[in-house]
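Only one chain is shown below, in structure tokens, and it's the form predicted on its own.
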Amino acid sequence: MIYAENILICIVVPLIVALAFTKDKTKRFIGAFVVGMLACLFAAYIGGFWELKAALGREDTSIFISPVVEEIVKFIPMLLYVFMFEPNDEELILTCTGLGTGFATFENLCQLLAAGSESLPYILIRGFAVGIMHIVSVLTMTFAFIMLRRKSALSVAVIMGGLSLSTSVHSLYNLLVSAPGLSSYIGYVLPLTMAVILYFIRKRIAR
């Protein structure tokens, strides 16, 4: 058993102090990173509650509950940031990248402390698949949001559509890796493949 709250304190306190000595983009990224870790802990509380409430197994929870809970928890701070600060495209991408990175880092750290870090294949999966997946899912939502905002097409339905898109990416990954075999290998490659695609989309948005 690990105490995630204690781990969070040890990581967050130095980062908060670092905020006092940073400016602009660095401050924005660190702040989003901290929010991402807090979101991860909050999502774990909610996911654990619904796992017990629905009496589902861990595998069913990871497919049907975790993607929805985790993407909503990442979506809420992004939406608040957009409407409170009205960031431009670059600021929004930077902040959401920090948000996804903080979420992925804290989840990976807790999982490694709980399961151990002796297995290299497990480490590679956590880093290159699960870790990247959280960044990819939040950036999928972010890029959809940016492109629709440019076309002045933002509405409640469109915003919910962006959330559904990121949730679908997350759910698809969890579904593919839930069973051993070819599907799991496809799932492990999916986040990195999508990261490459999103990289070129980001270059297109920048132009």
Second form
Amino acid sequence: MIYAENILICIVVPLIVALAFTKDKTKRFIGAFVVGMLACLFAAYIGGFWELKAALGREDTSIFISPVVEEIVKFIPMLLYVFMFEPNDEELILTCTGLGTGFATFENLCQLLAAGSESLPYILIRGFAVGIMHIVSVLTMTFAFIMLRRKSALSVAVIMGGLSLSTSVHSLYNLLVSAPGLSSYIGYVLPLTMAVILYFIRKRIAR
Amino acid sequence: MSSAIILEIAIFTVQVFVLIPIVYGGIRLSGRCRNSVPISFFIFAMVSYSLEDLYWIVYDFLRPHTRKPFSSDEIAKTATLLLLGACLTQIAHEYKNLHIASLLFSILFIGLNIVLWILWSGEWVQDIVCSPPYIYFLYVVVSRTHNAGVYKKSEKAVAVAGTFAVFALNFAPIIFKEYRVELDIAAYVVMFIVTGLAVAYDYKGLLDRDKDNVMKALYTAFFVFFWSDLVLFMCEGVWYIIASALNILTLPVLYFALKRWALNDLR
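With the form predicted on its own done, generate the form predicted in complex with its partner chain in the same format.
Everything in the complex follows now, all chains and molecules, and the chain you saw is the first one.
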């Protein structure tokens, strides 16, 4: 049992203070990072609620419920940011990277405090697979937004379709890593592979 | 692992292998045509569809014979339908006005399907929650088809009669419980005859190189894909495998009809 709220306060307070002394891009990134951590806590509350409500085990919750809840919770601040502040492409990528990184960092932090940090393979998996997964799913949505906005093709159906697509990838990842053996290795490689693909898409967008 | 599960894995694997060249072809096509937005939506829709298959395959391998408390692959299907709907909206962008009759028809038609799904599965929350993308997709196809006026009255009459026959036979066992087995077999036979004819009509539309039939072939491809997908929900066991095979047959038509539209490829 860990007290996630206490951990959040401990991490967020210096960052909030730092916001007062930073400007422009740094400020935006730190702000998004904090929102990402808050989103992670919120997702944990909702996931926990459904775990009890649907009387599912922890593994079933992580396979069936968590991907849906986490993607929606990450998506809402992103959507609000896009429609309220109308950021340009660079601002959007920066903010969403902060959002995904904050989410992944806080989740990793809580998991490591709960499970311990002695095992190096476990640390590597958490860092390279689970951590990257959240950044990848947010950035996938971000690049989709940018491309659709450029072509004036943004609609509710497309936004919801994109969200469903990122949720499906997340669900597949969680399912793959739920059992030991070959499937979990495929699962661990999936986020890193997608990160490499996204890197090239990012370069193409910049052009 | 039972033979039914092995068959299921096999058919989904085939579907993934059919979808890979379609996605690849879509990527190449997006670079060759002038309006790449609908093609992009189509590519993402097909990626979502393959994710649904991959999810099933992995699930069948890791957790055979266990029921999903919440069907995550349904989310991938939702993405497929929404993105295909968006694809058609971009193609037929001139028909933007709301068409009330098409909307009511879509709600009623999917509503009837939901009733059947609930009767079979008992998962009423999930069935209702997942219905809006189906209504959206059907509305887009029906309203665009109506506005474009591509179908003759006789073609519409045959489609309505076939649909009515399938629905009537699926609802009949609820009333005539003593003839359940016979009615179930009759329902499957009629459903597969109707679906088989629809798939044949789909291919006929694609092979017809008449310039005026480009849009008709495209709309038919969307309709038949959707119908074959609904048929999947009405099947189990071996019937499900046959329905999946018919569904796979509709995928290349969808791609080639779109390609024909995108490149205005008329010979």
